[in-house]
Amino acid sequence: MPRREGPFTDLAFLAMATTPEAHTLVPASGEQLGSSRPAAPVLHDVSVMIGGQGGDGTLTVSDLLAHYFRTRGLYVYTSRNVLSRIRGGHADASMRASVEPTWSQKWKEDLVVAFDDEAARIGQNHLVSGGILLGDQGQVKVSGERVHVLPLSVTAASKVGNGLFKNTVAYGALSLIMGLDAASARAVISARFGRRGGDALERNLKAFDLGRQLALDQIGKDPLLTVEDGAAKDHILTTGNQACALGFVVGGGRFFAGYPITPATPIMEALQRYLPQFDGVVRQAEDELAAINMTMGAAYAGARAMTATSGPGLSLMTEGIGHAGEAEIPIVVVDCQRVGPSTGEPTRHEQSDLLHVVFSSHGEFPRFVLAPGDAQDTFDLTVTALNLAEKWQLPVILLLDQALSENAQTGPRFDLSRVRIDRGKLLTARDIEGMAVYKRYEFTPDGISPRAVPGTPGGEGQTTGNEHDEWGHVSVNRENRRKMMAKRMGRLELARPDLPPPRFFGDEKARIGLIGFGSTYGPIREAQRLLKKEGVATRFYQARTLWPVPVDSLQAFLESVDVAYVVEHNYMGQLKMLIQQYLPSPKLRSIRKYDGDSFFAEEIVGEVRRSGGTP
């Protein structure tokens, strides 16, 4: 079948939550089980890579499953390895299902599926000791005990009239190798293509039949290995992306610009689906300069309005969002960083615009950097960021990453009972009248001038990007210049009670600190987990706002611990240079990782252990 970029993105597909059954294994298609070997390990926690050429649909397979083990009642994470082209070079996915909470990638693979044989030498290299390879005949020669060869393209070639269809006949495959209830994985298939009409749907669950059956014939009755069901239920499979897209939507967003670019595009995607259902409106701009202009225009004119972005289009916004900090336009910015500068690696995960979104612009003005780090935590804090902006009326920069916004993972369905709505001192004909004049740039002990959109009855006033009086009229004069940029600038403390706070983990009197931001909260969590089994304790700071910097929450934190290891993906140690400039301590230490992949939790153990942060 054709290769479908990232996890699902039919979001009404994700909300669906399937109670997971009983595990039985069901035949498909006339299939006649036994048993004839001794009984496959159980797993409890499980990891498939699925690797090939960009185009092979390596994606298609991890989502099936990930679908599939989510109705299980299993905690899933997916992550991907592609190349920023359609079609050629190597590109995998791996999905990790566990009946513990997981929010990162495991650290070796379970089972590889190969559609070449570079695909399969990169897998073997992955591998833990006696796992699974299965690969597609004809294109895999590596050979050993634990290789199993399909004619998977083939099979899609002939019978399916499509050599495209191997992803589905390889996912066949695995449901008989894994021991996956047929009536179950089929179920998933259905949902996936169902909408693509009968034809689409029909291939596709043919091609799922046939990958049993060469199971059956070639490898054996029997399942090579099993995965224990979980008690996750009632959960949601969603990304970063998709969850900024639904907090958006649900936080009474109306109006979104923005220019396609990785790994960004999938907000504008889902907002296209989804929020002209609302009376709002998408819109995609030629370019990065308009799709920052048109936000702030909307933004304006009194709706709830948003852009995402990367790198390289952020670069391009600066100007535009310095605009709306001086014309004290509420705005919200995603950025979804990637590898940089310049194009960088564009499908590649890092965590290196931190100080730009600190301290970009020529000039000065105030805004607010947050960073959440999951599924769960990106819906609320796009909610909150909206709320933020228009209360402050200044830009709420939302500071994602590939992995945050790409990866799939588990949660729980998103509470809309805790979503409240904050407009600020937004102005309504009647409170104008009762005023004695209305300036939109006023004065007042707060620092936020009471503001009436274009179009109120008595709320006319002027928006310029030059400095300006309380009126809105261009000024150069010195006092009138000191006392507005105190005005702004003074928000960076006056908000601080209503930036989101940290969230703490682990032991409260363990000595060993952890520090990280964005997507390091799941590698993070799961390394506490392994140091505590070797009775190491920890306690991990998950930094939301990043600007201003949260200096009493990290000062209590630091006086707390011996040692506090700041966790991130930048050459610099951008977060730890930031956290330094305001609380310069011996204490911080660095753990950073820049090659484009994301942290495993054992290389951050391992990183604890040789600096000597453990006993």
Given for the second form:
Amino acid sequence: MPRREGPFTDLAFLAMATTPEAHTLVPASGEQLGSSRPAAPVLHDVSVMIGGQGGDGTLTVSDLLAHYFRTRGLYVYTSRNVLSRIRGGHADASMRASVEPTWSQKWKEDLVVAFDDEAARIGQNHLVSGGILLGDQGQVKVSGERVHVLPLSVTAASKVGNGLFKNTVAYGALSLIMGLDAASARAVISARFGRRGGDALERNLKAFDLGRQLALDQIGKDPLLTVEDGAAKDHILTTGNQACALGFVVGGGRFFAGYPITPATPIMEALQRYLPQFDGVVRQAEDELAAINMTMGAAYAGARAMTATSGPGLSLMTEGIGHAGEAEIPIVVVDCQRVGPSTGEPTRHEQSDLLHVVFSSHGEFPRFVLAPGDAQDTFDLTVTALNLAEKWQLPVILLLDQALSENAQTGPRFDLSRVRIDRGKLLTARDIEGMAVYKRYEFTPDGISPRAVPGTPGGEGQTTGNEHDEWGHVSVNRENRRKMMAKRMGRLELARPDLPPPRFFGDEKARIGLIGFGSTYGPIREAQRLLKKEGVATRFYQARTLWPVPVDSLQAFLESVDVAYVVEHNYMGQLKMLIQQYLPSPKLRSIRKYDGDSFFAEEIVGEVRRSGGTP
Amino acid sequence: MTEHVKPVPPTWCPGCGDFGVLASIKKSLSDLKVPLEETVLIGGIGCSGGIHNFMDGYGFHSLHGRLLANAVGVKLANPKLTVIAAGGDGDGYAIGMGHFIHALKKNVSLVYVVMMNETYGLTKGQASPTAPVGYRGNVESPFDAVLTALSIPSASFIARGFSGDPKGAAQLLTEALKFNRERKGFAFVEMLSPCVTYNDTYKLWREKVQNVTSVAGYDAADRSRAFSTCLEIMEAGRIPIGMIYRAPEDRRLPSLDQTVLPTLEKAPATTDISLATNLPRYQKLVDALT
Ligand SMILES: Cc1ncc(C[n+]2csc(CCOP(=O)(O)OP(=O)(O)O)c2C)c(N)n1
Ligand code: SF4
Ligand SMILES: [Mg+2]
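Form predicted in complex with the partner chain, following the form predicted alone:
Complete assembly follows, chain above in first position.
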């Protein structure tokens, strides 16, 4: 049974045969050992799913495991699923840890922790054959050879004084079942709860020890599986949202206004902690109209300013983004895409705002749309976005998606040595003293006019959303209109050398191409690895500038391959449509998924395999 | 001296009330000797909203109804600036109503001037939220911004002037600007500013305005008294004007700019963002990640 039911696209993933054979947990020899315990398999890629009701603390278990495996040098990727087609408040989280680099969900779970029967039944569907299910006694009714029920919540309630500690009891039990090093596993608890004060740390450690003991008493001292250590020991575990917030601070961002919306809110929350330390200001606005306009006001006054939102909020901001384009105000707008339109599926993943961020407007104005692929890339491109906005004096949209925004992943610590601050033609009082005349919208060869901000003597002038002449005076002169349009729009061409180039992965000589943006980076790279094992060479073009469309690099890429699959999370194939506008190549194919979940590498592999890599 | 943009002559209809408002704003700014480079005038969209084009200093033309959000951003980016937002009644009380209420609640030190003419001048005279019943078939009873402002707990400076009384109007604006420059909070000044083309109320308003100081024992520091007096004046068919309410210092809530930016010198737009200065602190943030 496929892990997630389709249909994803008109191209049938369901045609995929069985799951790849690598996905089985019990070693063949173990099956024959009868009653005696099979040898615990040593995994180099493990996934654990923790399910229950919202509020059961499933995310905490996932997070503790993630940090444990991070400290053991593995690549970690976490994801959360609020399966909306299941009634009730079911929630689950998955934690994958792998010796090889990974930035996506694993096709099957090796171990499921279930706090109730619903979670157990859902979990069983996702378990690899021979996978282990750990359930809470009294709650979980399913049974089987590899189902272990332990009194998790009862132990928490009677011995730690609160049933809520069942999640840490479960983590303790897991530590034995998975052969985790007890001291390291406890250290992860200390790191997480140590700063919380009160008796939180003490009680969590107690819960952990009790859980470990439960497993020892009822399952035995030998682990049911073990996981290899990895080499990536200095990595951090972070999300795209966290990377964006930090990139904003480091890039000199000092003003942020936003309105709470999933999955963008964590950016605002992180900045509420960071910015006051740097003389910055974060405001929760009354709505997105205010958020974008406050952001513009601050940017106009000379602060590096940003707002972050998701679909519905972005729609409300559209008028404002156009104003920034016309008035030449440097702002950064982050769009953390989710399932839309309207309220859609607020917690779920999609990449369907692409055409909106590229084209939405009354009238025409220049903007750049950048899309990072992973957390480190998000950090870098947030800094880049701030520089581009100020240098080219226009709105820059940073396009994230739910998976990139919220799924924690490991990666190298952010590299500050790559950070540069370029404020463009921002004038100081001294610069102005040396000028005979200052015109806010002066015509220049590069289309960028020197800019003075309020408070600068001599730089007084008009900033306006009305069509204007060089002085900022309202104008309906036809020649002026033509020249001003050319001044503004011309920057889309002139800025090309400044815009983030694509990243390429895989075999340079490959005849099969893959194109994607945002979080598909992870599953695409993993699909490349799986295909390579089958002897299929691929090359991946990770688009990081989406507007203006990087026609030259795309053209060269298309010339280098026989077929290029555009992998994206929307119904219409929006990236493919955008590319086709400029490069109507018959080599372009589409792999789309729009069920609210992110791609599994196997789905991409299946599609490439199905069509045989031919145009 | 560097040559910079010169104000253009106003494009308003001869006799428009907005001329008086413009003159009052200019006079107050020059009386208080506010440096030109520190003056930011943010105009809304409407006949009134073009006002920044007719003045020297830093001017910003907003979107329809969004001027207060822009103004909050400007002031919180650089609290040294003297920020005036000026627009129409349609701009502020219809499309921008949410921001108006929230500006009163946020209490950022800026001056908000609404040129109130009971109509949408620029789009040719449709009823605005303050239009009386009967104006162009209007059947909705009018909104009153002063009463509304009085009901917002953090509102600390509420005044209404009449452009037909330029001296009184300029006095109110000067007080509002002082309040702003002392970072005391949001100062709201509604200016009765007749639209001679679509709703010429000069004569009517001259007869109807009544300064609250004419009421025996009026105390502008007494919010509930201010409310009841305004109501009584309105019920008598007149329009209350003057310094309606000014919170006494011991009741005044701190302004948002004062709260979030206690020192004037260090603010989002003026703080040093260079890497050279900040790198060690950035490195600490990055090192703290696990
Ligand atoms: C979003 C939007 N909707 C509508 C308009 C059209 N519009 C321009 S000015 C105006 C009303 C102006 O009335 P008011 O604010 O009272 O200003 P006045 O002209 O009376 O000074 C309207 C509806 C617009 N510019 N933007
Ligand atoms: S239409 Fe009315 S509000 Fe507009 S300029 Fe003329 S008189 Fe003034
Ligand atoms: Mg009006």
